[in-house]
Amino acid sequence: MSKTDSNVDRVYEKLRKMAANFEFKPDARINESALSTELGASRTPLREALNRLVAEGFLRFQSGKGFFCRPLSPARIMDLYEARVAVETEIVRLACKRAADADIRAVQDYLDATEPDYDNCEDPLELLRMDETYHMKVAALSQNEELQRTLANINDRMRYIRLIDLKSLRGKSPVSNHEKAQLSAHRIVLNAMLARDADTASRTMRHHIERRLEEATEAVRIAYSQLYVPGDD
């Protein structure tokens, strides 16, 4: 790799941590003197690398005008929701066809060794983090390396909205109330893969990722409330 690779690889991993935490609020334009500034980075890995973010989805750019953060809003959430749920379902039905009963059985080995953590865990970061990493775990098993892409970026982009939607779950009532259904689901998608059942898993998925849905319209309004009022909870 040589060095201009290595500097722009730097400045997107930098940019692309800050665009998944909205560092640059919702439809904002993007100052590039300062960013080059603040990395220490010249426009022309800076250019690429804001570029590359516009391919992912994390900004958008708009010719004469540059580079703006993507929009927040609970029209797009939905987006990224039925766009999830389309790759997951996929990737569950290819599983049950190509996935060896080793590497399912693997999936709920990791499932006996994080419940525990899970259900008594305070840390809503990990949580999610847990809850990812099944997610693309099973990914895997579906040897498909292109779903597999699709859902890391999916997840990239719906981390914020997620994380503001499990710490708001959490205050409600303790973890174990809410998750353990949860938990079951997983299961309940592992256990039709081992027996080949593609529409149970594939249902099972659906439903697992969609009952969070109907909460995205709230996870937005809190998520406006933590970037524009510094504090706000």
Given for the second form:
Protein chains: 2
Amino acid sequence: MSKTDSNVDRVYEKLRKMAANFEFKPDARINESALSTELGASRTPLREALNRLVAEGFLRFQSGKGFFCRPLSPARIMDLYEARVAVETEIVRLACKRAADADIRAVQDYLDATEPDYDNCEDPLELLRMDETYHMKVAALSQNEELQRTLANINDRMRYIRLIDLKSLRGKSPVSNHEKAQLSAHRIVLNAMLARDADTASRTMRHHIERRLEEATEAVRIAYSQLYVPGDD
Amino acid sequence: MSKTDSNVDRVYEKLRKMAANFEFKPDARINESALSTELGASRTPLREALNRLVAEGFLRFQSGKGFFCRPLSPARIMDLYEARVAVETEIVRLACKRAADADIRAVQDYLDATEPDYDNCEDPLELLRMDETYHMKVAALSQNEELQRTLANINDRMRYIRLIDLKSLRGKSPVSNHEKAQLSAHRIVLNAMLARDADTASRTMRHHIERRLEEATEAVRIAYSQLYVPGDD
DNA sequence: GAATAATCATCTGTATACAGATTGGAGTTC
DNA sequence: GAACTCCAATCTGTATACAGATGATTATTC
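Switching forms now, from the form predicted on its own to the form predicted together with the DNA, please provide the structure.
The complete assembly is shown below, putting the previous chain first.
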């Protein structure tokens, strides 16, 4: 997907996907030689990619021992959700101050365009992708690259849990209810932005995310039961 | 300072300091062989450390070209200050909810203990260190590791600019006024936390940081004039 | 004289090799 | 039988070498 994908970039992207999909067992040491042959690259580019993932919070590095998968404990998941609240509430505040009406309307148009997909979509992964796209579009309205970068990183690290969350929700309540509530929150935020009502926009976004935190806390238990199922490759 | 500092950790720490002190010229390519001999390590650990710095936002990496110093433009500095507002306002909110009275009082004690140093200190770097320590102590009260990690990263990347800011302030106004205002904001935040008044604590922290943003915006111009002065080593 | 092409030097990208550290197991001793 | 020690195998940490790419300089041509 990237234009000039060098080997290390390719390895990095592959590893990031593997980490986001939890193909590494929590707290397990990562065997570099095995991984390098599996990915078809030598240890040098592999280790460079691993170091990037350490800095991004996916992995943990212990001197002399190697790289370890960082487990997604309930506490860490709560931390990530709270970090998302921090970032996104400020994002909508900034967007209220400086986003052009036309740019906000463009995000509204995106919601309109994807609404039918939202209702019909069966694939949780596709739903998640659309939701993340909306949030990143809002982040772009803030015109703050730092916050966008941080949010993208948080999303990467939460994706697996959110997926589990979506799947569990799907099982126990009518699909449409949940997605409808989600969509309406998205619209309220945008309308508040157009009205330049930063407090309402920020508060709506906060509750929108915090609601998911409550659901996710329960989903964590389900996640933990799935983490140790041998994954297919 | 670290317990088991391997070579790559040592290189990494050295590079981070160099990046924070802007010993790399903005947008200049980093010569790996030259740096490796300068740091007394080979290119392999050097590149691993450089990759970490890329992930942390210090450097930029272009495939086939190498590593480049990421310039601190006025826009990026504003981004960083806004990110700090996002992180720290949420931190004090969380601290209001869950920090124990004793832990908040411990931070107050820290302020009391360092107040004389604040007044007498001549070294801007020491002032900055004390200020950062206060903010990180407050961050710890939130009990959110993610937000602490993010704030530490933002601090690392803003340190140089804040130093320039402090130096320029020192030049044009009585020292004590500024530090007094700073200290009182710090105390108001802690008192609001003890009263579990999240809105006041959060608002005070916001204004405290935003005020520095305004000063820093001016300091950027000064910084730019200093960046190109050949540095001593 | 200017522009373009070709060559050369330098630097990046990556594989590999080797040394030091660590972990697990086997053997011995109490 | 359990615990401790020692040895071996494996894995990490890093230097180095080499190939491919990039950029600059020079030479050649219009």
